[in-house]
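First, one chain by itself in structure tokens, the form predicted on its own.
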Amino acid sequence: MKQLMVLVRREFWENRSIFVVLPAVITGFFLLILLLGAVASPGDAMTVTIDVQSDEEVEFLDDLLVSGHLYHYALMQLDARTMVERTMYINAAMQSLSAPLLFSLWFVIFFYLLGSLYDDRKDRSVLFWKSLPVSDAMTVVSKLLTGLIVVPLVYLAGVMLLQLSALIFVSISASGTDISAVDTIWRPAALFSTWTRYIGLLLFYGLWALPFFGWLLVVSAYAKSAPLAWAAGIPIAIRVVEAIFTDQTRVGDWMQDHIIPISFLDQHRPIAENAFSYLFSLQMLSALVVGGAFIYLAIWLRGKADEI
């Protein structure tokens, strides 16, 4: 377990920049709109223009300068609104928060992968790192863990600060008015079982597309040169060669759901149900099997690899 946490931390030294600068960046960036949101007002900004294309957004644009705030016209209307539907309208604003920092996650977690054994070959340090006295098994391992649990919790954590923080500055709002923040918003945002459900939705995610991540551990082990287009060229010509021959596209189909899970979720159940449901299906059964496969393959071309 040391070796697995020095190996984990190896990954962090070496990937600084994706894996801590990156996601303060964009987390940064996002709290000074949300900061910018809280100090400013409409009789703050300058003159523009505004064209009015319908009878609502003359109704939204008088609430607005009636409540003189946008967070505190959010609150007014939250508080108009039924339980059930506050907690839609702020899960739904939760999300939108999350999507910038988990929508960079995907492809930090892509690229980093698929560089994390090309890499040493590359810059001929796999003979060093191979001399100590650590396995094959527990390097790949270690790169597994990282890219699947230990930088989505670091990503995760920024979606947690600006969620905490929209909410803290829309409470602010509430201060000097008879409007309780607690039932108006704290209560139906559940944060708590909102971020459970979010690390519950990324282990699942690392389960379920194990044969992505798997693959691209392989790619990253065995190739010479450009690793994007052997991970890249070799499904897409399994999924063309399948539609040539047996006018289906039942493989392209699993491999396309084992990357993107968005894709076959039903659209009206909520996420967390819908992952539930496939935990113990024969998916979820074949995509251990073949993500392990594809581990136990880079394990392997991993003592065979040398300088490239």
Second form
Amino acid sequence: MKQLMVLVRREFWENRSIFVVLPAVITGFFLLILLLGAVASPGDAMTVTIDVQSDEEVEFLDDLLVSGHLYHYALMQLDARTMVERTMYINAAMQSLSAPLLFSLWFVIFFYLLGSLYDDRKDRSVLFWKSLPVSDAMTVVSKLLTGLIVVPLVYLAGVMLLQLSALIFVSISASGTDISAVDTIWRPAALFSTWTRYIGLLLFYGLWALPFFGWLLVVSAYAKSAPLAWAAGIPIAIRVVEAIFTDQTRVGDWMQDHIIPISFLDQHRPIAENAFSYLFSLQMLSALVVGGAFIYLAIWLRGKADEI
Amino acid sequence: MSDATNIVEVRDVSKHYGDFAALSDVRFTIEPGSIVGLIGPNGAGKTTTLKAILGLTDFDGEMTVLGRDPRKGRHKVMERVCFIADVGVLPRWLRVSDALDYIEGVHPKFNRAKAEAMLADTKISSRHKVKQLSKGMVTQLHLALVMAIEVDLLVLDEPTLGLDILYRKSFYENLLNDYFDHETSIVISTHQVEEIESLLTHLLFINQGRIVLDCAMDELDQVYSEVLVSPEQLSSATALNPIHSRDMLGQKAMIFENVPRGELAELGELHTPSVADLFVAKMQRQREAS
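So the form predicted on its own is up there; where is the form predicted in complex with the partner chain?
Let's see the whole complex now, leading with the same chain.
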């Protein structure tokens, strides 16, 4: 366990720029925008509100342009709505705030895993890492743990900070009015359960997309050059071959389902509940089996790995 | 385990890359407390041999390192073996203090205080990243990290390659003075014989994937002799089948293998060949044979 902790720390030393600096910059940038929103005059509002509002609420934005203080306006609008509507709007706003970080996270994990067993062979430092008593299984597991759990939690912390700040800014504008920030914002936002859902979804995606992540590790451990080309090329080739020689797209669809986050879900149902209903499905089982096989293969390949 | 006393047992190990035989039926042993020089020209199979010992590459044949097959459980072997490859295997992004943290976290036999004490004697600061260090300093760092680990076998693959003479000299001085305690064995590969000649207790010459000489340093004089043969003795000397002959100030310096010194003494001035001369002799002989 102690060894695993050190290995995860090692990953952070190597990938500090995409594990720490990038989410900090994104969070800082949107925090700044939220702050600007707190002092913005209506004329500036347009650029700001896009981050706060869902696109379903265009008239909301139009109203805003002729109104006074941004967050105060949002507060008044929410106050005038039912609890269900408040929840909907706030959820939409919260989701928009999370999007830049979670979108970046996907690419960060993708490139991290793809390089995780490749870069050290390229720069020959694999000879150093392998000269220490760390098993290949432990090495691969540390990369998975880092990419699928620790780094998502870092990005999630950024999301939480942004969402919390947004709610606090709106709450501040409630002071001096008779509007209750608790009822109009905090209760419908239900941050705690929102965040629990995020964590649940990230863990769910980690398992659901295990074939994808496992595949990236296999390519990373095997490729002698151009891991990106291998990682993308082979699934695309399989898709094309399947489309040409069989009359169906089952394998291609299966791959796509397990790569693109929540793409397979019915978009009209709540995402988390919808996703969790797949937790004990046959398709999840297939993902775990294929993912597990890829991880096993990656460990085996790592055992053979040499400088390239 | 029949040969548990030996640190390394290599028995008929071969390794092929396609049609190319990197190693052919290599066999040797490394005894506890010995310093073995694995000497051969570039591409002779030195690195492949060492990588096989370290479990970093596959091979055919049998090998035990500290009683284990390095192909299985490399990480177990590495608890008792340390390895320094030629300069530049420490990742450039690694900070010195992080390197200490890392090894402390993964290696049960790492003595951090010892490593820090050794680093204190250098210009390396714990805040430095590897990419900020010169080649020589990177080697110093690696040596400090490795020397603070208490192991049974230290494997050095061309450790001073690309270093200037000052660093090379101090590298081997540190190694011998601060590290070698007659309990740890060391294998050093190099193609620069002179540099390590005085350190060694055993010689292994390797060429074209084959071991061409395997001899303890203190037995060298029993097997190999060099005679400065004067022109008039030339024919009788040649009759004793020297393995190598070269011109030297109007005389011939001939190296003999397994010829009793009593028979050689009358041919001319007799002594034990230097490792460098022996190396040249062996390499040329193999080239002529193949």
